[in-house]
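First comes one chain, alone, set out as structure tokens in the form predicted on its own.
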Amino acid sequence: MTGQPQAPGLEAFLSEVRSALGSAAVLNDPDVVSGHTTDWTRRFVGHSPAVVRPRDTAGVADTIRSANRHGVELVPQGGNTGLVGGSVPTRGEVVLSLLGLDRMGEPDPISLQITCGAGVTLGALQRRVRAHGLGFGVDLAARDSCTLGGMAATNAGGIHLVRYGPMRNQVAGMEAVLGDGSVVSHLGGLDKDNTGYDLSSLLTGSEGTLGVITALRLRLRPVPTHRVLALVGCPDVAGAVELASGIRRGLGSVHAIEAVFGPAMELVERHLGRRAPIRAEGGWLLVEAAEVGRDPTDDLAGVLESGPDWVTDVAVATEDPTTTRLWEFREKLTEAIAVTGIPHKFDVSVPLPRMADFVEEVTSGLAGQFPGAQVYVFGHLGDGNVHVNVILPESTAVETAEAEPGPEELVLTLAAGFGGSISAEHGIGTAKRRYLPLVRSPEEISAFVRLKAALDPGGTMNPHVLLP
């Protein structure tokens, strides 16, 4: 990769650094910080002179205030799981870990909340609250890895969105260093709270471009105590729109709509070596039902026989093991699709009644441009939003969207066409900022850039992602 010129400060930034938070906070061996330079997809490779690894807030707004000072600009990173290369120093930045913010509270089973630090992951806190018969709103297949700051900064959803809405849904109330290093703070979690604006609300989805997330107060829900899944083949997408739709409209314990189509089948049945249990012509849904103190089985049997003629076959589970092997064919996608090759990753959402005709215009076009290019399409049927993945004949990592050519204008284009968004749940990183014209008018976007000059008036944080 080619380097970008350092900040002149940038020793004098490091030297400050390690005398405020310890000289073990700051990581410079080139195979530690190799490891934060590049994002899960392996597609956006950056560089970076350091690591900055804070424990706690204090830290967090000490190296901020630092890099004001010194002129370093600053690249937040939780668990680096992000497919758009928002937390890739792609030009050189200094990565600011927040894995080092790793504290959990202990669950409030009475307002049903819990604090905890920016850099626990996704996976310790359903582990945690487990315990206390209690889950959280949001669950994706990296939970391992992500953090929670990450999913605030990205206002993620994940496979219950249907049920529980995104990220921002979750969230009660939050720590936060603005990117001229004051600290707000506002994690008394009252539900009822109308005393101002929602700085929550609005750093949660801001991709660190505002300032750094460093704890959050969560909404918790109760652990259902009786699920069922069931496996559906459909005919096609528009089946599966259909079927999707009706299941929503007649099932109050729906957990999670889930389509994988054609080809994606395919592949994650050769990668996790065995078939699927039902057949199907153009795809399949994944529907979840879940209820606490009752067995909604019946309630989602009786969906799919009012539904659709062509309903004949359904797999159904209820007890692991046979549930997780059936959301093998949906979780283990991604995986699937990265041991392929390097992917080019589209989470768009377009409108339920255009998703058909989406992903047929979607698949032919991409067909059509690029010859030999491997499409895999799925996603969360349940509230619009298609993930569309495309493996070129000959795909390489690159610094940044711009240093290479691909279908990013074909996808996002005609997303934007149909009515929908060109992001659904990973934010618009550095892959998509300059499309962001093509769903934000020029007006929100002047009304953005207002608000970054106003909270990150260096512009320190995560400059280069989001705004076009």
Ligand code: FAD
Given for the second form:
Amino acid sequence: MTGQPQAPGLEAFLSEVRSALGSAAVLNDPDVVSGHTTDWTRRFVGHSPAVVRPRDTAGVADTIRSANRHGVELVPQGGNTGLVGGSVPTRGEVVLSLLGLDRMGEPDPISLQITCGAGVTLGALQRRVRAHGLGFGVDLAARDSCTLGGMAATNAGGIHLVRYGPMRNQVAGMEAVLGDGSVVSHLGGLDKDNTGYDLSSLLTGSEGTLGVITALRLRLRPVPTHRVLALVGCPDVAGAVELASGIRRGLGSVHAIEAVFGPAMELVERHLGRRAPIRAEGGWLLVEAAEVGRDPTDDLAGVLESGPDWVTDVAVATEDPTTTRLWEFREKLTEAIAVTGIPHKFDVSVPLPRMADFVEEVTSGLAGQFPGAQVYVFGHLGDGNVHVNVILPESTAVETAEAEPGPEELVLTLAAGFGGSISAEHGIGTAKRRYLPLVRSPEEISAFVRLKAALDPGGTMNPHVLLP
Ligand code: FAD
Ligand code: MLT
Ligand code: ZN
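Could you present the same protein in the form predicted in complex with this ligand, rather than the form predicted on its own shown above?
Below: every chain and molecule of the assembly, starting with the one above.
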């Protein structure tokens, strides 16, 4: 706790919410509240007087209207797996937990869609639809904790973006409570619907700053019946990029193109207590191909054979548990980093032709400016998106990113200078908001501010996130 003053209307707000939602919906036991005030990385440690946990859209609307009446700021929170400090109350805001909105409809086998509450986890959705031979287009390692609402609010990417696109492409309809307390519901799921502004698309990626997503109509995909995964050793980043682009050009059934570079592989190997089945000089590419009703193994083999001459060492898996064990060299990295220290996490995208130069400059720049820093580079190479994780010798927990600036300036300026983005998939949150002007013009930021003022005139919704 910093002892920052709380909104004068806080007690009146809490009492109104208790009457409207029932007293069980307001949690203020400090032990319970503290479970909602530290982010997944442990880097952002905030404080809050209470957590409000509605069970339906009406409860969310009551909470937001009451917050507006009493000048109380709210931070929406799903699974709290976000990696940019956007889901924790860094300035004493009340946490609005959406985990209670966990109702899930039946998958519709005709439209290939399902309606889910925002608090449903990705893992629960995957389990529900798998029985119907269906899957979901976005997948990520936090699947058992992250919620569909949080994924939409951050426009999550994940490991199959190269095939299905980000969360925005999966959203066929949405229900939300805007910052002014009005409920907008458009859950029909029509694939073609040009009837004005696309509010679902606007709220996707808005990081809780415009309103709260309460339900989603989501597109489902047929589950591939055949999958093949290859781990390929690469001489360096340039080689991995060359191979990744050959695969994008030549493999129609491509399902994932992920990369792990040198020290990151050593770290995850130590964490897992086993070595990758093949050795490599510079990095590893994990390539997955998947199809319904047809085995893509020969196609993958063909594209690797016609690739660069150095493609000699390849480990292949077609069935569990081998496939899962191979995937773990990529999927367990975030966990391996978290147990090593408190990271500064960067999630940048760079045009693929410039990726190798970027990785070279960022790693040498970090080594020069931050001696002793551990630097781990890995990510969704097929999408031009790498995660640069930096653990400084003296990294600590902070309330706001400004408290320990670290390597942000170097990494984000470099990414922008390469024509890239300072956030490919995690969002801006509190961690990157100061740097938004690196990639967005004053006119764009001014439009963002006007949109926020129109939908959230009281400045109630996540007011310290995203906008500089
Ligand atoms: P939270 O962390 O609770 O919130 C994230 C943001 O959304 C916050 O700004 C919050 O205010 C807002 N928010 C949450 N719910 C709502 C709602 N219902 N309405 C409005 N705003 C809301 N991300 C990727 O993109 N790709 C990955 O591959 C990936 N892998 C990950 C792996 C691990 C191990 C971990 C820990 C995280 C990973 N992430 C990844 C980041 C994270 O899981 C995603 O950002 C996820 O979408 C966040 O969901 P959540 O429910 O935890 O949201
Ligand atoms: C990933 O791709 O593993 C995630 O986005 C998480 C991370 O960046 O650590
Ligand atoms: Zn990622």
